[in-house]
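In structure tokens, one chain follows: the form predicted alone.
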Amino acid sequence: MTPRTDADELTERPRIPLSRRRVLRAAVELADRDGLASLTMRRLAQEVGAEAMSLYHHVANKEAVFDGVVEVILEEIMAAVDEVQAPSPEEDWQAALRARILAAREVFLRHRWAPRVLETRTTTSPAVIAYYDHVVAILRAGGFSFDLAHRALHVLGSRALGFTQELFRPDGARTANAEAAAMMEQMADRFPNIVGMLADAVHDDPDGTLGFCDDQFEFEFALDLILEGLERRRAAGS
């Protein structure tokens, strides 16, 4: 009798069942392991071990498989939001809030592509919603109208969620660091003000840096700043 082989098991060892779930799980840690450039429809068939026709089944197209890693990345963001420690929102709506949004960043931060792919869905996706719901619940809870409330998720935008929008993001094979010089050096004459401004910041944070210019220090300055002034609105009644 010919003795198995390591291969031989292999071979007849029954496969996972491809599933859009596992589709998904798949993009993200595709995504997470060689970056958003990665993610093709070829690609993610070699990482599921299976034709790039058979995804089809599953997900339609590579834009409907952005769409289902916003809702993976939510998924693990309201599990995140559901474990902080934190105090009521009726009793200090502020740091419920500031602790959830702060939970909801490290989530990004594992997954530092998401926001781009977030930012160019054409629809919202429910789980955003639920997200924005959960938010709005404790805005309520700490004393909001729904006015009030309206107007603070304008004004939160999309550091509700964990990051910031960024006006300008340099690409390239150059790091943020060396386009700032060049960026500096180039403005110097016309820009005094703006290249003295840029020259003095300091981005030392690469382990809470989710883009250009959104590190832990500067996020978390401008949430709490607009989570004070939201209190001193609604403390006035406006």
Second form
2 protein chains.
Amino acid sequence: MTPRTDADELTERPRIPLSRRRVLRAAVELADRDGLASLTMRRLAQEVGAEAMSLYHHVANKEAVFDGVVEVILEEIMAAVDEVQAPSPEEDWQAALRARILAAREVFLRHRWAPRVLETRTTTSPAVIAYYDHVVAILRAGGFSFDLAHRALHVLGSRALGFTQELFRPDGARTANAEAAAMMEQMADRFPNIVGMLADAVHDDPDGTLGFCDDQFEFEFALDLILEGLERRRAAGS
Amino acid sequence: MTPRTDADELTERPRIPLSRRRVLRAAVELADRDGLASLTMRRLAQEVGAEAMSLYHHVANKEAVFDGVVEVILEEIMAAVDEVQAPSPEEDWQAALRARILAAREVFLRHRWAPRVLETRTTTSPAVIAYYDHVVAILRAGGFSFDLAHRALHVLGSRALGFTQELFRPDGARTANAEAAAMMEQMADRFPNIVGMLADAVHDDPDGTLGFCDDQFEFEFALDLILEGLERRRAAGS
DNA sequence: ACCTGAACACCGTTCAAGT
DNA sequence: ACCTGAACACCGTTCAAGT
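For comparison with the form predicted alone, produce the structure of the form predicted together with the DNA.
Then the entire complex follows, led off by the chain already shown.
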């Protein structure tokens, strides 16, 4: 290459030495900006101004990058949850847990690719365990036995962290209403119940500004149903 | 290559012509046997005794293979669900839906990689819509408004199909009990609540033969809690 | 119509060599 | 100690050529 000149020194941003921390932060930023598929070792190296091979001095391999990225997200969630204003768990465990879960959810709304990564982790990270430890603490303060708290974690699953994998996802860009209506008419005989349901939903929302499903509303509906079911079992002393 | 001989004709299995159907079935078998990571175009081609490029005459690309694989699994689920012995939905919608969901779950237990594929599909396949249409039919027969049926689908999410992504998964091979105990002692100060919970669970199951979590039990506990919550809202007429 | 070989533009990762 | 270039063994996919 050509020798470095003073001009280069000025235009180049100063070389911050590589570190695990810096690599992981860059990975999150890259996924935020260009999507999870863009998170390759080569692109990540480019992002931090190094060669792909340099990354291996700070992370063992690509799996370790995914593990680390989950760590970073979990820290963001922990910080968000700590700042929540809510009744103490002793006073009202449902309100306390609900508020924290909704705060965690906001983090995932900022990193929509993150659930997909979290669900591929086979070894549960200490950061995830720490989060669930916090959830169990709230349940215990609310009067749960360890046994019921354990079952509660399974019932909540990823919802405790603030996300659920939506099975009915909009096809890429949200399907236009006109297009949706045409599709519904075409499907009416094959899927009479779904079509009836969709027709009803559109009727309830004549402007159609909200689209078919209000994610936040559905998430809270499910969360409340689950928290109520758990409270009933707790009160029954199971 | 060498010219074909009569011996070749006998040892070679007769060449069944390639077809979309045959490709997709082979894809499911390959994932069952060697895991989802092994499902590459090149290995799939090998599986059906052809070159990778030949596949492209029957499927558009790899995404289409995943779409097709979901189709095959959904057909298997539909067949399993159709054979279920259960009360009619008019009589007892909870029992009717519960039995069908548990039947669907058995299909996913045979294809443990399938949830991961299903959750990456961005365009909801007709097969999935058909399944959910069936679920809505049961809810309607049980007295649900379209609006509540819609919310029920969101609450159930993938559980309606018989699976949930387990966030606490055993690390590869199920962690040995001795190892688990050692880890717990080490974690006691950092995660007091989780450790307490685990200690309690082990106490309930002194032999430890079941391991920490009984997946089937947890799945049914969550399912029942959710179905009860939905029934309460239906009875309240929301 | 259906299949194929060679080639292209990517991957993650190893290794030996640089400073 | 930290970084790198070349190389290896893979990917999915295009294209022109075969039958």
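Numbering follows the first chain given and starts at 1. Computed from a predicted structure; not experimentally measured. Rigid core (definition): largest C-alpha set, two forms, superposition within 1.5 Å.
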property: Post core alignment: Phe191 C-alpha displaced by 2 Å or more between the two forms; result: yes
